[in-house]
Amino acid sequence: MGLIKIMEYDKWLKEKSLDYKDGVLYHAGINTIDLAKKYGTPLYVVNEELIRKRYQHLKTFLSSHYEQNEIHYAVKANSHLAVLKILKSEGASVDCSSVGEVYACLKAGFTPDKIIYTGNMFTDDDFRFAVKNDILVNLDSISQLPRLAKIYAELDKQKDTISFRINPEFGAGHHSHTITAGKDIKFGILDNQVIEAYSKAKNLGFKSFGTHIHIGSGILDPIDYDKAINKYFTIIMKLADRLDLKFDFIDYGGGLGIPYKQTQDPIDIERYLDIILNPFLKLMNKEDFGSPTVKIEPGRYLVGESTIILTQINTIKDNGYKKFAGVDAGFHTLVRPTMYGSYHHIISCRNPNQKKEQYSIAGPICESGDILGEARMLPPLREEDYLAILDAGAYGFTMTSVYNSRPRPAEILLNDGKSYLIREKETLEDLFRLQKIPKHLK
């Protein structure tokens, strides 16, 4: 990545939309500790600015490298309706991966064109709600084509334009969890199946053709896609060149990062559009490859950086060796530090400016996994006080759990200087209120 600049520290939160004012954190200009005593903690704390700024600053350079294009939001990243209807109101699509984001999306008002489904280990069930809503199917194997076809007879549904997910075995991400592409990766069909695979769809009666690659989650250097650009090209035009092909778009998929740490250089958009749009304007220029819809699929991107969680103190604990703060929000709040030994910026909400002392933050699940931040420097903490998870706006919400029987969080939208309550906290109740008991138990 070159030569990393590191941004002024208070430079850095503010480009995350917070400041301190006398002593108190501030997220998109409200108070946070007043956030946190108005709905309680742990809360999700959504800036709804920051998500229309992110989209607007992408979608200005794309369209400055190529005007005929869609940012499809990878939805998994975060699915609140209000989230997608602030997306859906500044233009984007959105990419699915499972039945339940298309219907989210739907309900969200997005219109059957501006989804694509790009699940894997498809069911019948899934494939049936995407036919009957008219939704774009990307494929991710060969043996899914045939069974796919027989529910578009069965439903009596027009073959329309398919697309097949491209594994160009070279990926890339954060975590080995999150690297999509490769031989031995379960995503998508390799170079030496994609010949058979339009072959297959142009005979069993699809019309128009897009094809699509996804190398992982969490990309922050550029050049990370390189390789795999230029083999996925590599495989389009012998797509073309073979069986005759043009395609209605070609999508690159999404993984571009956030910078989770004051160290860490935001990704160069400039230098990443231009990898992975060069290949395809040079193709152009030579070819007649018609000209297709550029299609990329930012979720972390977007959302990522939008978001804060708001947890408050309820033990200071010195055993000796370390001092730990033990927190009300844990992994069942927050998986990413357990799940992927992920690093979340955490900053106390008063006092930013007194001596540091170092601190584990703890969460109250029965795990020892459950440390949210291992050695973080921060001012004398006490009980009762507040702190703040930065960038939990992408996969965040979307992996909480009731682990330990502990409902879920509440989240709240700012906009405007004001605050508005998105999702209630769940209550015991709710953590039950779906079992059935049999008879002869009661």
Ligand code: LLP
The other form holds:
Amino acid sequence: MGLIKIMEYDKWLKEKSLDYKDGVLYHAGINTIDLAKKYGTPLYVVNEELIRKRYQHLKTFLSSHYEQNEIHYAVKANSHLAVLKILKSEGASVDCSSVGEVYACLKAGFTPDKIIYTGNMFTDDDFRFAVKNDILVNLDSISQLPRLAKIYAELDKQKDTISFRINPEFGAGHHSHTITAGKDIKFGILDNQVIEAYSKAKNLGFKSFGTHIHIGSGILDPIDYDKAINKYFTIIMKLADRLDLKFDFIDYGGGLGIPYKQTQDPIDIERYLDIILNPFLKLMNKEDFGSPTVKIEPGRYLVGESTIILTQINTIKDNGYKKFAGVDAGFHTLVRPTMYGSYHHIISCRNPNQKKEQYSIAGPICESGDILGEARMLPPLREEDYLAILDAGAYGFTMTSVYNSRPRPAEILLNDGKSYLIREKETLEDLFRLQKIPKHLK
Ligand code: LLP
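The structure above corresponds to the form predicted alone; please give the structure of the form predicted together with the ligand next.
Once more the chain from above appears, this time first in line as the rest of the complex follows.
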């Protein structure tokens, strides 16, 4: 365990491109109150520069460890086409978990060779879409292999590369729902199935091979990868020895966490890369298992800190026991606090230095669980003030809902001192556009 080096609060905010000028919160150098007034609230506010910065940082470190690498951005974290285009322009590849995400990436201009499709519980239609579009499929079960092969034949396509998601049995993550390895977990194939999987793939005529793991999400201490990586390499060596396989790529999945709290250290990238790459580099020196590309699939790390949600206070309620600040964002806008008990730091858009009071920040959804932050110390708040909910760039907008018939919010992008509307606020009419009324009810 490294020493905890708690960052100064102002510096911690600055790392997320936030600071106060004359008592007003600025994001990427832009006045947040002006943004809230111009675009309305709740409002997702994405800082382009921070996404680029995180990507470049990770890429530089990774390349200094091993040149032949590819960063596949995990699209499920944030699938906005503008975000995809930003990462594309940086040279990123992408990791998709559904046909919808593959579609988004093709629409954003990614070429098929940059896309890996790691689904689970694939349907034949999923396979058809992937094979038609020349997308590499990373399988999740041996039983899917003959079905995929059949679809290659049906579409008269050449079988090229195949990969399996391996479950290395040691997982990690910020919540039990985000730990994705272990014998009782639905993902991937276990050690005792890998020989069968890859020999079947070989026999079916696949020409080249990759391997994949993803052990979980929201990992801040790189040591959490250690056991899984050791197991992964035992499996890789077994495959290389017994089946004489050469690997096109070795994929480590994503999982890198971000400091949602000031008391959390950012993940030590150097140490993470040491842990995941040392066993690989050692083997490269003495064994012949090809010269694989190293792939990683970060989602949260690249986009999580880029985004705040601006929300307006409509109700201050003191019930004599507890003080609530009621806002227009709720778990339909950001579900992570309710779904995982996740902490998102919440700050006031003005007067940060006044003597703090304790508030629960409550959304408008008709459920007691609609609390975005419990017992938060904030300057005295008034109705019509604005708050900013931090670190909402990953699994924020992509997990929004229209529960309680509340339309989704607008999204804006900040770049070079300017703001751009990148998604309009949904209208009430949008909520009902796809519904149909049978004749007898008209
Ligand atoms: N690769 C695969 C195959 C994945 O399943 C995931 C995330 C990633 C990469 C990216 O993981 P990341 O680097 O973002 O940790 N909704 C949850 C997170 C679920 C993550 C699912 N898989 C949350 O809000 O915390």
